[in-house]
Amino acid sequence: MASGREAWITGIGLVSSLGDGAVDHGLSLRRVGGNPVVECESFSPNCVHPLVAFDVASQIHSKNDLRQMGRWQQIGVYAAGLALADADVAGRKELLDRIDIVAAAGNGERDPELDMRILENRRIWDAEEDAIGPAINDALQTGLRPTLYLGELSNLLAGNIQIVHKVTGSSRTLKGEEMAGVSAVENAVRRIAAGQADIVLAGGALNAERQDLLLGYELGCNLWAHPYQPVWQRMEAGSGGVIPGSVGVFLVIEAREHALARGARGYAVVQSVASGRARRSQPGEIRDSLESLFDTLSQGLATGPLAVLSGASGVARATAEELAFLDSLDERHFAPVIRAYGSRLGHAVEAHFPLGIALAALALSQGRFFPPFDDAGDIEVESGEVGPLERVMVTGVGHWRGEGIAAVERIPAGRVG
């Protein structure tokens, strides 16, 4: 990424599992052997992490905009209102006014009783075959209410956002899973890096909670069947897998001069990002693109001790390979202090990576990392020799397709607004 300006994290809006807002994340995370929340009957045999009861009318206030709003929608929507009130922009119309969006968006729900209708009457429409076609229109035309079909568009988080928060700056969405996160949060921070905006708010959201996207996932072989585990006993299991976790996540990502005029205080700078696709047709090539982007990420990072939050997804090789690229580090005389922030949120998809960059920026902001995650192992060891936390690598490769990497840094006292 080109140097430039400086991309500050000023606001971060988060709900998941564990809690509802920042200072929860953080007092949860720092808890020693804390547990995670894990959901494993009602997706049986399938474990998710479920959303925290959350008032959503704090931040959506008509029931008119609410009831149009798929679940996913509503997550984000409400964790971009923490985001821009932590911030202290929420209500500034001469911000707001200012302010882009960046959101990451993966595909609206289904309509679970419908489609087992449909289903069902496939072995009566069978019977006539020129029927099927005319029968199964004429069931979605009837089945299905004319609002799902809007209220799941993946454009509408933006849209939703720009309506509720009365966010009037440009929009993107980006669609593409783990990697549509990595690049919302690399579109902000080369934007502002290059004076092209001053102030953008990025992030993205999931409703694990759903038998159509587990199903999904199922059938792409990508699911842990399995009771809970940690992210790296999965692998070690040999069929590894994810676990999927509702998450609702935004960050306001500002040009450090822009925070310093209006006296905004920083948790974190994101110093760069990376990104990369490898082809994954032949073993060690995740590995490979890894060590690229690092190659990229840590010209002037001094060497020694390193922080890393990793977002493995707990797919087998995936995972495993992310894993020997940080086995590797020590090659360069780095030593790599591990945290995989899947175990306790489980695995966000379009969220993930900026679930990472949060909670890289909350460790930041508090001088000090978090405890492991998973003690069963060496994998994550003690965080003593870390010392006074400076940065934190946070890594995102998809369980599919996709690696990020970012390096996001403490703002050396006297600076922080």
The other form holds:
Amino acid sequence: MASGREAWITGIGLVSSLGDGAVDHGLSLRRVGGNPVVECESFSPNCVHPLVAFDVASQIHSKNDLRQMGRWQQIGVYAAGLALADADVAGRKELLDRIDIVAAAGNGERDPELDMRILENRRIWDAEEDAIGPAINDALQTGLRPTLYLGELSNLLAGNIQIVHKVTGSSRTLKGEEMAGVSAVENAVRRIAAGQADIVLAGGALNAERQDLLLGYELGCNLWAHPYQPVWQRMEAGSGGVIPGSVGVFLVIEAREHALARGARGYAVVQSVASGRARRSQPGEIRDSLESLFDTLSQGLATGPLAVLSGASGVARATAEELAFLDSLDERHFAPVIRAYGSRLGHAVEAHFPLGIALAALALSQGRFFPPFDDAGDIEVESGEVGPLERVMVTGVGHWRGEGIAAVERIPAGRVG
Amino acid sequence: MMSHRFTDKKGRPVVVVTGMGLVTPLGWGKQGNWGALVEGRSGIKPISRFPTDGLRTTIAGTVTPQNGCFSSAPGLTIEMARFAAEEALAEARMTDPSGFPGPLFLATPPAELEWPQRQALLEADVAGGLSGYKRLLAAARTGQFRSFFETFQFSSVADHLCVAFQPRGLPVSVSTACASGATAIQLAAEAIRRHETDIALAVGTDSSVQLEALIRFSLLSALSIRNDEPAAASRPFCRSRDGFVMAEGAAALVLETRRSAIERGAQILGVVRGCGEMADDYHRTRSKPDGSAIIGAMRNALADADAAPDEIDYVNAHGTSTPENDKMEYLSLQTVLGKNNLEATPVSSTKSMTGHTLSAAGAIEAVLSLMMIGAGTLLPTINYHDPDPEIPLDVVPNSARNAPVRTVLSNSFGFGGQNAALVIGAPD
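Counterpart to the form predicted alone, namely the form predicted in complex with its partner chain:
Full assembly next; the chain just shown is listed first.
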């Protein structure tokens, strides 16, 4: 595809288990031997990275708005507010009216207490076969709260960003687990390149601290069910390796010309995004898919050390094939310096790829890459150093489906993060 | 062939439609649907899929699976999408076994486990006297329920379509609530206009008539409770309208550049001239009292199409039959098209017959708009016996009408304030 206008990242909004705001994350991730924040008791035998305490009311002023949202929506709306403020567009109606939202979302949250009341009510389940249905009807009809549905609808994360932050250019919600996040970034960058958009708010949110969410992933036996280990060390268990992480991340992605005209500086430029879907019926197909995506991405990319922020989930096969792909890059004269950011932040599913882009932009604006996130294993420690940071490759391999990669590059005289 | 016919006034490739497929409560396939719609039949009936004891609304536009046996909402969502896509691809003569040579854009509803699946997990044999979610998680961990995983992921519907039709690249699944179907078409048109591809497949599909979704919409007071007369429950623009009727269906459209269509000798069914959208910042389920967001979406679609308001021959309304939507839509149309123009423009709601097919509606209604252009026949608003005096529209009342149609405005407005409009034109 002919590349058109450059897509600059001019705002980052980030909240996770590690901290509140982009600056916090920069500091935390640079701490050598820094420990991840993990909660392994509440959801035993599974672990999650719980969200840091954050002042939701600082971004969502109305109590009524807060009540109408599920926690994942609050996390996302909060992060979106941080991104808008960081890009210096918050409260500026003439800009907000032209910003296009592309949100990556899963489903919202169920009311776990109601589910439990129904699941544990023996009177429902022990009833005669044809009385079970009516009993569930009754329990749901009296138990479901009307506002909860709006907390559950995927597109209401974006809907709440519209209402709370007054972003009204357009609003689209993409779905499909990790690939929702890949497509959100890819769609934003492509529309900007082609002149179909000037300024886009793209990102997503995950509330990992939910049993209904864990159940969805555990149906495919995808979760890590042992004490915490960094991502690369979960492969050998042979199956589930996901430790979900609560994350809210939004990016303001903007055409270079548009940013310059309003005096905004960019953290980094998203040079290209490529995505695909391996069939995954045979071993090696994920790796092949990544290799062909890399062929598109690497045109014009100088060989040598290549900083890689890997979005590997820890699920055995996908993670192993991604590693094999990264290892093979030396055949093309690239020397990958690998950091799997899920080791520190957990797997944020829909929000995971935008999270990787945000961290890449942060590192580029600071001019240097992060120290290893897995300092006990050899994969990151032995992959060396990159020196002055000019570009970062972000990978996003779906735990079940889909592959994406992006090249993010330094902007000369860009913003210092 | 003059080259300018291949690009529009903005210099972009002209996007045409060369294949369409359709499933609604009125049937599987375009032909059967068209016959029923021209006759003004309703697809709404009492729900028989699950017990409705004690529920406020007990009717819907359900689609019966082709084998007669309902398994799960995503199961039916996939089946309908496959059928519609197959019909569209056959019409477009795009049946190369090596796969569809463009990307897939898919509008789908939220997917989550339903009570029958929770019940199955609850009843599975697991150790340790666990209860509640702990028990469900332990059952999941046994690995016996992987089929649930592969059906209830958000990417599941797209994944099944990828296996069946092998589109290029990563499928994109989109949700803008009741505007999703129109947004899928917009995403496809945008990709073609960016020269990323010459051809794309846009699909909208939804089988949301399941217990919790019904109760939730019901608790929002959004649904008609005219349970005793299902066929007359969806009555857009009537004074006695009392809510929408949930329904199911799917539609698929093959979109491609006019150049590609002509070069391969495909029949051109119509043109996607313009797409517009605007988000509302007012309320989660209601549009701004001044209608500015839906007005903006329509105006953006007209501007994108370079179409003047008086070019619109017919409006396929969002027309849900809720008290609020129909009034707001009328007032907004008056602003966009002008009072005099609107008086002379027929505006019908096919939801009077199909019910509201939610995520699929925008795609279904785009297909119906194209069929109306092709046939020179306007589909009616049925059940129109009680006109709302505050909505003085020519709704094509109760029976279909022969009339030449060249340019259609098709509206889709979603919960969450996500509004989309399409301008669809005749083939030449």
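Rigid core here is just the name for the largest C-alpha set that superposes within 1.5 Å across the two forms. Bear in mind the structure is a predicted one, so any value in this text is a computation, not a measurement. Numbering follows the first chain given and starts at 1.
Taking the rigid core as fixed, one finds a CA shift for Ala261 smaller than 2 Å between these two forms. Shown in the overlay between these two forms, fitted on the rigid core, is a CA shift at Ala324 smaller than 2 Å. After superposition on the rigid core, displacement of the C-alpha of Asp288 between these two forms stays below 2 Å.
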